[in-house]
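The form predicted on its own is given below as one chain in structure tokens.
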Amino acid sequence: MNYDLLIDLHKNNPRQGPGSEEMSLKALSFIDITNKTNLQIADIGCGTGAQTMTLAQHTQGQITAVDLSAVFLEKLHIRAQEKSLSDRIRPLERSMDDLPFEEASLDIIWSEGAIYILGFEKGVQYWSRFLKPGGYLAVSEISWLTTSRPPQLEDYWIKAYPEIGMVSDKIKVLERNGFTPVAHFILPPVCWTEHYYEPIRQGFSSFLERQQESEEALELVEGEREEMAFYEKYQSYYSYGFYIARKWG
């Protein structure tokens, strides 16, 4: 897949994965930030920064917004300036498996819909070193909602992301890697349809125009349409789980 095409398709969208401000705030409500004024937070795989803005508006401290795409980070920077938050948010163009933070330096690591790039367990293990003892990890991760699924659905997701698993599987990963689970919940369908898929759908025409309706661009749009139809058909079997856990110590 052409990475530049993916960036161009998603760059004008508020989110690059399922989620909503309401769900970000719900996750944040399980983290003890009372009277904490100098929090050190990393938002990893931040995209264009919808959740970054939410964190900045509802916490006190500094947020490092990490993404590999300079295009996404520029969009985030513009948003931060518009909301007078640029002094609180530091964009960082960096791979999520090569982070520059000092060990035990962060109070919160946040990642919505991005940890799958590393793999859930690998991401939990690697990012853990940067959290202070007692620090929080808050991540959303694709998860099964039922113990049995249609074969075509299971085949699709196992090929796309072999680490997909039940909520209980994700909690076990957290527990065996030095975390105490604090809370978890499932993202509702509106996080997929209204907040993620609809903005993509509305941008198809302008994207294809920018790309002069190239074969690759047309294939990408068709793939996105297929994914949307797939979710509409099978949404009762899978979604993103949001997992909040506290590092031992």
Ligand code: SAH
Given for the second form:
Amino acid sequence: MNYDLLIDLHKNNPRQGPGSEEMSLKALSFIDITNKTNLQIADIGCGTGAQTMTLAQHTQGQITAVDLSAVFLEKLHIRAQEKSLSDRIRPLERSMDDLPFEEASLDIIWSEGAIYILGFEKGVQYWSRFLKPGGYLAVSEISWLTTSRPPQLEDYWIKAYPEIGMVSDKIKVLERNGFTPVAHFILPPVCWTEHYYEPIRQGFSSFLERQQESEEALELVEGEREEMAFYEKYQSYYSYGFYIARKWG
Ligand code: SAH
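Go ahead and give the structure of the form predicted in complex with ligand SAH, now that the form predicted on its own is out.
Now the full complex is given, and it begins with the chain already shown.
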């Protein structure tokens, strides 16, 4: 996979995975932030910062926004400056499996559409050490919505992400790794279509122009189109679940 091409396809979009401001705020509503002025928050795999901006606007926290892509982080930095929030958002170019935080130093670890990169359980285990006792983990993770599904769909996901599971499986992972589940909910289709796929689709022609219709770029667009059609067909079987959990304190 050509990482630079992927970044170029996604860099001008408001978000790089399914979600919405409404759903970020819903997740935040389960976390007690009243009167907390100096919250230390990490937003891991932040992309161009859709949820980072929401967190900055709705908490008093200091947010370290971690991503591997300098291009995405630069977009986030511009967004933060436009809203005069750059004093509370620190962009950090770093891999999510090698974080510089001190142990037990964070109040909230947030991650939308990114923990799968480490794998859900590995991510929960590794990141937990950076949370204070009583700190919160808020992550979205691809999840099955039904106990049975068409074999073609099952095959696709087992290849793409074998850790995909039911909501109850994700809850079990949280519990066996020192967390008490606080809430969970499923992202509605609009988080995929209107907020994620539609801006990608609208950007196809300018992306192909920038890439001078290279074979690789055309292949990438074709792959994205297939993914969208796949979602269209099978959306009643899978979505992102949003999981909010509290580290034992
Ligand atoms: N949270 C954002 C982006 C989700 S896409 C949103 O919902 O819009 C996943 C993000 O993880 C991308 O921005 C990608 O650059 C980033 N990423 C990929 N591998 C990473 C790694 N090893 N460490 C940190 N970030 C990574």
